[in-house]
Amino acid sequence: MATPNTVELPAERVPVIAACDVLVVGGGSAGLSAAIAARRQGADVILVERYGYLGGLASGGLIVLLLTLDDGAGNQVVAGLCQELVDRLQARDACFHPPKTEWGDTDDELIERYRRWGLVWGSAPHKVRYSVAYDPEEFKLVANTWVAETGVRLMYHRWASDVVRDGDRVTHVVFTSKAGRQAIACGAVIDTTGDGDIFALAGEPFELEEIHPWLWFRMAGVDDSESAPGGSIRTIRPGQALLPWGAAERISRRIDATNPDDLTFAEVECRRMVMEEVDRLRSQVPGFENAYLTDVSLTPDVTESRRLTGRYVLARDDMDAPFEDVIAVTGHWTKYDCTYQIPFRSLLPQRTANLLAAGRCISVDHRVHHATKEIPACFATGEAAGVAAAMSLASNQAPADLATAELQRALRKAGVWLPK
């Protein structure tokens, strides 16, 4: 008997389990920031995350480096909620970074010290960056506490599967979980899924990039008294090393991170290679003789998939260019003395009036994405999206119709650094 190509499901009435002003979908760095920012502006906020922790790649992905909060010339350009995150981690003795007096320093000894911590990347000549190493479990605790203090309603273990539209607005997002299909009504939606799930469901145009996956892991019992051996990165815990693993030279093909079969391949192949590398380090690399594996990234470290084609696509030629509607600024973790001003239009889709994007799926080209995908930049665009969504509802207008000067004024008041 031939297997049919499709099956027909019965019509379904999906229960609406909650309603809010601002619905943030995706609990990574951008989603955490967006939710807190919108709530601090007075909006009723629900933050929905598919897993059981906040932070995404910044915690469960073991990409535990904030690269970077400066412009490569010693000047801080990412502040606001990202700086508050650093302060909260610092209060728990859970992070490490160069002091302000050393930012921009060209001393070789200092640069080598911070390189061992994973805080210096790119091509020489180097300078000391304002980059931060931190503990991922502490990040999760700080994030949960922060959200609760702010009054954001948190919903774990739900995966966005559909949207309901009324004209040019999203009125509900449908989620699938072990409880079945459930909907949340909303006034505005912020897509911080990383993969652009919401704007794809809403029918917005996007670009899709295939990449080589990574799978970072940590080992303890490492002799790190003098350096980080074997190309590893020191962590804030003595005797522990962080190891980025993957990339083009190690895995056979690129993957589409929106394809579950490709993700299955990446999970299996990357974990096999991680265990091979653990065995090699223990048997061949001085300093790892007594080391043991402590944890592996919970998901493949996919840093690019869908990118919104929004009202403006920030391009490589826009480096150091000013924008009247700038809502965030980021440096580049592998380049010095350069910044990208991120215009508000790069957070706005072309057709859906009450939808914003933030984080690594915003409207930029592939080259600029290497800067805007990083955790500090995701915090910055998330904060801008959260403030904008709350302001738009309070003034009964679409985000695109907000007065840029008023949005920038609100961001500065919240502690965001913007050029004058």
Ligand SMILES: Cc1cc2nc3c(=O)[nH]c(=O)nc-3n(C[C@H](O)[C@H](O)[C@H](O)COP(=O)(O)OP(=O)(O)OC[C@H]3O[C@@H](n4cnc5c(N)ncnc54)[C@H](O)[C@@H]3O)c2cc1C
Contents of the next structure:
Amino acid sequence: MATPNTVELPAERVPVIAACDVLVVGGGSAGLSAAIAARRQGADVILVERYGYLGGLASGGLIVLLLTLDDGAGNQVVAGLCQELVDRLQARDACFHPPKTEWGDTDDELIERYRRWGLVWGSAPHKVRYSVAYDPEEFKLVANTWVAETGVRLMYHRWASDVVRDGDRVTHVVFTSKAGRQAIACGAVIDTTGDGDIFALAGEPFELEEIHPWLWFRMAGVDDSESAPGGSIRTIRPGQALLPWGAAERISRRIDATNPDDLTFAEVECRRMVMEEVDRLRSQVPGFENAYLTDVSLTPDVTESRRLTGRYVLARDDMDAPFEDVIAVTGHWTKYDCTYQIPFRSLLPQRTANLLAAGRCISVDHRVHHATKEIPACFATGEAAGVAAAMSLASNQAPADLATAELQRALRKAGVWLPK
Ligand SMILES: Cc1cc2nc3c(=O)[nH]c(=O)nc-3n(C[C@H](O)[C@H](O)[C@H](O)COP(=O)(O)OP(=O)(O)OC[C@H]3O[C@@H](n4cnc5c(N)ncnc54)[C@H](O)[C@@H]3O)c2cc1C
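The block above covers the form predicted on its own; next, return the form predicted in complex with this ligand.
The complete assembly is shown below, putting the previous chain first.
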């Protein structure tokens, strides 16, 4: 039977189910941080997430290493809400990191110890980093509690599928769920979907990267008393190992993470290959004889997809460069003694006045993305976007028109580290 290429949908009136000052779409690291930051500035905030947990890749994706909160020279450069996350996890005995006295240390034994925890990467000569290993289930619990305590209105199980515009503003975001299509009205919207779904729907320009998928998994019952068997990473639970499975050497095909057919391929093929890897580890690798699979990333782990082409595209040559409108700083997880200052313009789209981006989809080039996609950096850009969105509404101006010095003052007051 020949099928037509398109169908026409009838025009539809969509119910507006809520209104808020700041609407944060996507509950990963950046979205969690943006929502809490905006709420603490006094804004009425709704945080919408398509799944039923917060953290995105940092919890459901089993990417359970904060790399890194330092500059690779022993100095902390990401603080604020990311540090508060560490404190909250610490209070539940749910994370592990080198003590401050060891940051920047070059002692070989210490470095080997932390390498086994997945906290040292890149090439020698190495130093001890301020990086953190944590438990993903505890992350989810901490995040739910944190959001509730702060007074953020949390909405799970809604998938952003459209935006409504009025001139250069987004007035509503439309969500699809089992309840049908519903809209939420907002004063400002922060795109923390990782894939930049909102700025794409709003018609903003972006770059799209195709990547080799990953699928991290964990096994328990591992005898890890001697070394890191099978290239595994220690976790905070005795006998449980993290296996960072994936990349070009494992799976040759690149995928476009905004294409559901590519994602379907990655789900099926990566899970099949992970099963083979589990069998290989158990039958061939000493230490894994009695090991068993406990969990696999809930979705393919996607390093990169859409990146906003915003008011400034932070580029590789900007390493260590100062920016007058700096709103966050990040180190590099494979490099020592260097930082990127992230300018506010890297969170701002070119046209839409009340939209900001945060997390792994901000306006940077492919190289800089290696640094800005990391969880601490996502927390930092999320926090800046949240504070800026709330301040812009309180002062009745577009985020782009905010006085940078005032934004920086508010961020410092909230505990964010920024250069003098
Ligand atoms: C293989 C791999 C290894 C990595 N290793 C590390 C590491 O060791 N340390 C480190 O710090 N970082 C690492 N990273 C980077 C880091 O994990 C991510 O870049 C970071 O967690 C991204 O955070 P985010 O909030 O920007 O996006 P995400 O975590 O992707 O969160 C986006 C959220 O938005 C939701 N969402 C998406 N679309 C919609 C929609 N339309 N409607 C509603 N909700 C939506 C998603 O469900 C998700 O919860 C790694 C990444 C990968 C893939």
